[in-house]
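There is one chain below, alone, in structure tokens, taken in the form predicted alone.
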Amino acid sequence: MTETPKLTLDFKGLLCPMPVVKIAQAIKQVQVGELIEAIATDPGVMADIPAWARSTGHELVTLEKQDKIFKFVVKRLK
């Protein structure tokens, strides 16, 4: 069974750390166990989003690069 993200966010054009700031704000808008899907163009998200997820206790479900777009899904765990 595939889970559907509760929120889909567009961070294209934002430079790090703004995608981290925005995902930190958005995680408060979903319930525990729900997903947020986001896309970004700054390659810094490849390091920053996993570090944010580890430090805040949320799960990074996927993080992938598609051409110049970085797509990631985060699950709220607490």
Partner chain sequence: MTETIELALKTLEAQLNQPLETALEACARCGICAEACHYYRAEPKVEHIPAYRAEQLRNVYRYEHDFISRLFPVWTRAKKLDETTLANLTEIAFSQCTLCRRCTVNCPLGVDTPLMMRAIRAMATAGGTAPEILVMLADAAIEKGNDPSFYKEMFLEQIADMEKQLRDITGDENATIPVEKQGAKILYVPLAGAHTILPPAVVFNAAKEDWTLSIFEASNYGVFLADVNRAKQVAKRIVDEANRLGVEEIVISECGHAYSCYRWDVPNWFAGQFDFKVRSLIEVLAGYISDGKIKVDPTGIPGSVTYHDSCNLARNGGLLEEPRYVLKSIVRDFREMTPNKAEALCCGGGGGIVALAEYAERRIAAGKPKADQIKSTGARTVVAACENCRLQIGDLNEHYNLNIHVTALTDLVVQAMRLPKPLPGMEAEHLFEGEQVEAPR
Given for the second form:
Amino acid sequence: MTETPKLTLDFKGLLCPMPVVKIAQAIKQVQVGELIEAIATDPGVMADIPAWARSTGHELVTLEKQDKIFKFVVKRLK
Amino acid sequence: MLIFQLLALAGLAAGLFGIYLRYAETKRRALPIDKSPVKGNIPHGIAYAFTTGMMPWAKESTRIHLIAYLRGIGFHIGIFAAIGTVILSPLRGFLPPLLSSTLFWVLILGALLGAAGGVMRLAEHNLRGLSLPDDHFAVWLTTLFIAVTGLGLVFEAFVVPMYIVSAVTFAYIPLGKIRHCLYFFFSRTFFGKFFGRRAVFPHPEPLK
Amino acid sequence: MTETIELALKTLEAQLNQPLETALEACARCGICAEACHYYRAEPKVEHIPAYRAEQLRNVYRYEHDFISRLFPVWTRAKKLDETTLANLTEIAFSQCTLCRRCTVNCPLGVDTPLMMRAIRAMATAGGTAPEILVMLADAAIEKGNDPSFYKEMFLEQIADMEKQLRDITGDENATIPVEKQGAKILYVPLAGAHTILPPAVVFNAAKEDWTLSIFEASNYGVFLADVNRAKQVAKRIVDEANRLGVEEIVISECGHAYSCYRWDVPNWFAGQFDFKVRSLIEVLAGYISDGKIKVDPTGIPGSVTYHDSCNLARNGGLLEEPRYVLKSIVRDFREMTPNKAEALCCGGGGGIVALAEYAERRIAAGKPKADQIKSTGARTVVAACENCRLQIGDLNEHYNLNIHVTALTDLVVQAMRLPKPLPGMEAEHLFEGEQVEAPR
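Coords for the form predicted in complex with the partner chain, given the form predicted alone:
After this comes the whole thing, all chains and molecules, with the earlier chain placed first.
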């Protein structure tokens, strides 16, 4: 990934649905085409963040698990 | 006198017809059939809603507002006693004195409790904020109805006013707030069905 | 009339059945419901009286349905619905009422104010004024049901990791978390996240239950929107999964609204396609303990414990005695809050409000009566069998310095099972931190 995220967020310790709620709020703070990077500890994000991206029309650029941390990058598309 | 009696009767007929129309209107609406498996007992829930569940100690609200609740109960007893009295009024000369004087005091007390409710609606901040013009009118109209009915039992001079006020009160029942008397039965029945099905009321026994 | 108003009014008409019309007509405006509401208790003002909130919808209803109100609107404060009124109604229904039904049980007429608040929520959802976060969460859940393949692989990886943790905790090398097991007796539906999968997995394994884990989560944001169409789509995922696997029973995680949805609503939405028994995990725990299927130490929880009744589980769900039976089987010092059970105070976290950041301040303020109630028990552990309640009580803990530990019922049961290792976050020294407790016997 070459682009630099506009926002970096920490959702560690937040349980469902808070990571999705927070990312939905944060996406409004960036411009179309910009990225948000976030980390979370709730494994629920592995299903919830892709589902949120699909239902809202934003792009899930990456989603990976690093030990007990889930790291993901989303791009605002509209 | 007959003409005033007929006026009251016409008021009663109009009120009953109006209430019937309201009833028919509500019954015309869909009644959702609940297919979820019953956990408790629906008939017991309905019975609770109309009996134990109406007792002053059954609810936190009526425990907190015990005086207001009892005032309301007394006022409503007065209303039903007044309706009975008006219906029986052609026979008032034949009523046993004990019944007459009991009715008189029940009605006077009911009217005083109604007036207290009317004053509370004006004086108490929350009640004033909640009340509609319709509420103020209804409580004073009903209070007047109970009072003149009581007085009409004892004083001949109040008999004609009794029939006039009765006619107005009866006719107003379906038009304004007083029609909650009909919805009370719907509401408590739905309450009993809902909480009875879910085993919330009557209170379940602790598990052993 | 704008499209928004037209849709909102159409939705009101569509919902106007006997119970709703009764709720709209029965109120005598006596005001004794005031203290039943936690919003009023926290901030006593007319606007916080349940009857006042309901009046805001009644004003609209009267304008549409009462000829006296049409002729003399001032007589009953009847009001034609417009954008401002709808915005006000939306705010009331989503931020000043958690649908707890405490006002209903305290009303001498039994007026179902939450039914009216639901009607408003449905009007707002149809008109497009409902909180967008709730709409988004419901739509995301529907998306997961449309195509679970995009996360299934990751989900199974996560379960495999959790299985290792399960074996470590139980010391049982054969302990498993079966997923999509055909013909299993129980389909267990968790919430998103390990904390609602691992503890029940411990219990199911100990009870030697024939179970399987759902790949979906139990929560249903369509319910909070009072949008039956969305709520059905969310629920359909589980209904289809249960039918596909041929299970006998669906067990719902410790979640208030999900239990209410699957136990009381889904059988109506899917009549004919749904003949599963639905139980809460709480009932399952009570059954295992009573049947001796799991062994718990009756003194396994030595600290002081109180139980918060979730409104959806208790007053609206009938799960009043089951959690108490479980707690009394494992807790040495159990303390009831006053009032409790059907009269319990709402914590302020229901109705979807925990997901609405814009109302966080209001939510925390409305939780003050619950915080005071918890404080007066003196208990250090608060058990709540609902995720939204736990989130709210956790926030109340922080805001009002309650110095408590908030936990799920299952976690405490697992603690009392005396397994080789505790669940994460349930280490005794953490759970009973600062409390003078006797060591478990």
